[in-house]
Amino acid sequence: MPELVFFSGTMDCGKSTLALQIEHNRSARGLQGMIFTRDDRAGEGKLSSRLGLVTDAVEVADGMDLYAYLVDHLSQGGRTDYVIADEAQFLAPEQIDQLARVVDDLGLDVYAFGITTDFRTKLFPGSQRLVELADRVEVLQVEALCWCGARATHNARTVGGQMVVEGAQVVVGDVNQADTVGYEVLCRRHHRRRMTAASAHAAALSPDVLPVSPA
């Protein structure tokens, strides 16, 4: 039976790499996929991995009907055997509903990849809808690590290396960009303390602030 599968995890856990691997494995067997993405770091209409792999994709715009797009593609003689939706957290809830309809009405497997929560630890609307509708939710097993070495569970937005907790939910950036808006994965403890790798390094270099009694 066709399924809607949601592969989730923090940044740096290999979601886009797995999406590209699924595309490679199926295309190598003669299958043809439709790849949707939105706001990929490589630019419009691209699905890319931080390992340097990249392929073309259909850029999803606001208000785009993914089900209608596929029906139109098929009705014009196009072929689609499966669907990949990367950066699915950026999709609107109604677009997730459309992907579920692709599974149910068109009989196609849909593999969605995305981050579950934003830099404020709040669910992305697209990810929330995927959790509600998906046949399966798979948490990726490649663990991203916090700067302290613990398992990273939270995504942090940084500006100049300093963690921020206010602002628009979607601001496209990349990990470890200290000079502009960037992102970093942290364990829950250091996310709660707003302690990024840069701030931890600065604290380690700071002089001792506690009074020291003379010997």
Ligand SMILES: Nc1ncnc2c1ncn2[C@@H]1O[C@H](COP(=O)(O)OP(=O)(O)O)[C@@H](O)[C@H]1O
Contents of the next structure:
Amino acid sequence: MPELVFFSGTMDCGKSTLALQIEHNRSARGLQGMIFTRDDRAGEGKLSSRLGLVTDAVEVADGMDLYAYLVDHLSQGGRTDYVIADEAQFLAPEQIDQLARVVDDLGLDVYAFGITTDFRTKLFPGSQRLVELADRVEVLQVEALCWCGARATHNARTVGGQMVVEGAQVVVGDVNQADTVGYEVLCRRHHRRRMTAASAHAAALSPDVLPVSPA
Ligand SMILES: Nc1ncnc2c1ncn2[C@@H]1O[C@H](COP(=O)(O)OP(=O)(O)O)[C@@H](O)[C@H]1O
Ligand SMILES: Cc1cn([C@H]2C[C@H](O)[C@@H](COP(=O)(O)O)O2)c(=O)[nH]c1=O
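Given the form predicted on its own above, produce the structure of the same protein in the form predicted in complex with this ligand.
The next block holds the full complex; its first chain is the one shown before.
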């Protein structure tokens, strides 16, 4: 039975790498994938992994009907055996419904990859719809770690290393951006305390916690 599978995890846990591996393994056996993405850091029409691999993809625009796109492609003699959708958190809920229809009406497997929650721990609308509709939700096995060593479960947005909680839901960016707007994955405890690696380091160096010998 074809499936809609949502591979989910924090930023930087290997989602795009897995998408590329699925694509590689299937294309090595002669299968043809349709790869969708939206707002990948590598630029328009790209699906990229931090391991350095990148492949071409169809950039999804606002209002694009993914089901109609595939029907059009097939009716013009194109071939598609399976579908990959990376950065699926950026898709509109209607586009996730269209992907579910691709599974049910066209009989294709759809593999969607994305983060579930934003920097404020709120669901992205596209991810919410995936959780609602997917046949399976798979949490990635490679654990991204918080600076404390615990499993990272949340995404923090940082400015100059400090966590921020105000701003637009979508700001394309990367982890390890110390000087600009960036992201850091944290465990829930440290996300709640707004404690990033930089603020924890600064606190550790504070005179309040340094052993001070009496004058
Ligand atoms: N230099 C490296 N050596 C080994 N693994 C790396 C290296 N850089 C990144 N990675 C792996 O790549 C993962 C990020 O992969 P990526 O597919 O870009 O993540 P995601 O799509 O989930 O944001 C990291 O969690 C790590 O496991
Ligand atoms: C938490 C959060 C992230 N984003 C953006 C930042 C990146 O461009 C992508 C996630 O990409 P990755 O391949 O999973 O690392 O999402 C955002 O726009 N808003 C957020 O709250």
